[in-house]
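Take a look at this one chain, the form predicted on its own, written out in structure tokens.
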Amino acid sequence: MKAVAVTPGKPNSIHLVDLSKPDVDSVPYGRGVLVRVLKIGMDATDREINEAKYGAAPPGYDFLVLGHESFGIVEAVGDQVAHVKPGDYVTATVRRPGGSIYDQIGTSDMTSEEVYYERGINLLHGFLTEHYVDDVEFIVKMPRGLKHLHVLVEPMSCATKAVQQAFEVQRRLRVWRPKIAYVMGAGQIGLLSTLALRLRGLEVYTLARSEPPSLKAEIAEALGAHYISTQQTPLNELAKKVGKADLIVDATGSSAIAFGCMQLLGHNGVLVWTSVTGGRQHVEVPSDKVNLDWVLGNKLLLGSVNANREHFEMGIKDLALGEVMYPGVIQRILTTPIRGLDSYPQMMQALMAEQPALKVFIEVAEG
């Protein structure tokens, strides 16, 4: 069977390779379940992984599948499995256990081990394919009502995890109430947290560069968030017209950004960066001022990567109730369609281009 894969550290590599097709029960104890690949997303990572910023094959591969946000119907089964049978709709999760304590007990993004394992992203091959097989404990039933948003679910679960671990540690404060929030960038994981703050209730101001009208503002804007160009109004400025955030989600893959959006930030404040830049930038700040505020502001930076199983079954929450809340809005962040796994060099092109999709993806079968 077909699939695209890179030669990680060989920058441009991306081809066809051919693999065999998988069997259910290549996976021990009757837990594997087979699942025929529909669609696959396409983001930053793997233009990122493309470029040789990082990744790293399969112990015994020279190159690495990629793609990690799947959405497939599942053909076989083990016999130990229940939670799903041929015909359901399904997802994945992205990142496998390692040895440490966290990745033993289902949490494997808070792994304290320093090698992790990635599918379609670090020494596991992903899911540009036909099919796959994985353990039933990281495949995700999706309701067959939200197949029209399918690739959404893997970067939805990073945005959920985001804001719910922004809240999680704030119960070191006994009462957090956040009122205002800042989402910088309006890409995928940008307007997904957006729609997870505003199903929680908070004033979101959704930054980016680009001017409206655009696309990026009016799905903001439709998720009821102010859009903010930066080019029209500057960050400090936003900050005394409205007041500093309470709550702030970084993913611009900027660290220029990362870093200067700390000034934003208020008193007993939040800011999760969600992004990672994969070069070698280094930008200049006010380290001082940084520290007094932060020391006597009690602010916090929380780094939040990937996600696991619960967050995926959050994630898929917060899409069945933003359909609700803004129905037809989410679907509009799906903009670029490509037939075919063939089709990988249009893929790239899209991934690649000055002004990069929204969002791309691979209709791989019909189903």
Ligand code: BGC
Second form
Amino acid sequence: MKAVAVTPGKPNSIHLVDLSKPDVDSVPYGRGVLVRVLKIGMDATDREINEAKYGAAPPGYDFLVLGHESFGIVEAVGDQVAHVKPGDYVTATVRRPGGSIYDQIGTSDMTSEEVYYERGINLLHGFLTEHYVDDVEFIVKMPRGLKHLHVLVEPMSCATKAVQQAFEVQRRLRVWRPKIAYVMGAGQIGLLSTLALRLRGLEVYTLARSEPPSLKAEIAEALGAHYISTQQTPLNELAKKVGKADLIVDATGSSAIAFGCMQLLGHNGVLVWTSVTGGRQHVEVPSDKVNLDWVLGNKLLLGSVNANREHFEMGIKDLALGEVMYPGVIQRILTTPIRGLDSYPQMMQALMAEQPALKVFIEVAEG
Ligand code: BGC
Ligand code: ZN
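Compare with the form predicted on its own: the form predicted together with ligand BGC:
Below is the whole assembly, all chains and molecules, this chain first.
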């Protein structure tokens, strides 16, 4: 079967490879699930892996199959599998356990080890192929009613985790009643974080560079948020007008902004960083000022990577509630379908465009 892979360490090496179809019994103890891939979402992570900024092949291979945002249909299950059956729509988590205690309790997103295992990203092949097999532990069933949102579950799980983690750490305050949130960036994670925050009752300002009208602005507004173009309203002006934020989610992929927005956080607030930046940028920050503010205001900076099964399940609930609260809005993120694995050059082009599409996904098969 066909798969789309890169040669890690070699820029622009994306190519097709041939793999043999996996067997459901390759997972021990009858716990295997064989999935026929229907759609795979692509994002900046895939682009940066193809730019050789990070990413590693599994041991014994010189290539890495891409694809970590999966949507598929179960074709066969091992004899110990109970909670999914052939014909179910499923997605899969991305991280796989290492050896730390966090890995052992199903929270490998919180591993304390330096090495991490992520399908399609680091040391494990991804899902951009025709079939895959995995342990049922990592397979998440999707409700049929959310089929049209297919590849958005994985990015939603990251956004939901980021917001959930913020609420979790803020229990330090005994009482926390956040009102204002800023979301930096209006790409998929920015918009899905906007959704997660709106569902939790916050007044959300979603900030991005481009001036409205634009699809991003329309989606943010349709989710009940305020879209702010930073070209029209400089950040400090916004903070003066509406007040500093109780919670900020940065999803820009720019370390300059990730640090810059530290100055927009109010007392007792929490800033969550969600994007990884594979570059080597150095920026100057007003460190004395930030240091002073941060201590005097009991502020918190939180990194949030990836998501475990629980966040996938919470993310699915957020998508379902989002459909009820804002019918038909979320699917507008799914802008750019690309047909067939053979079309990987068009897929990369869409990811590398000057104005990248909101969501590029490959339609691998009908179903
Ligand atoms: C993926 C996460 C992953 C992260 C860092 C993101 O694009 O959605 O699952 O952990 O990249 O590798
Ligand atoms: Zn991703």
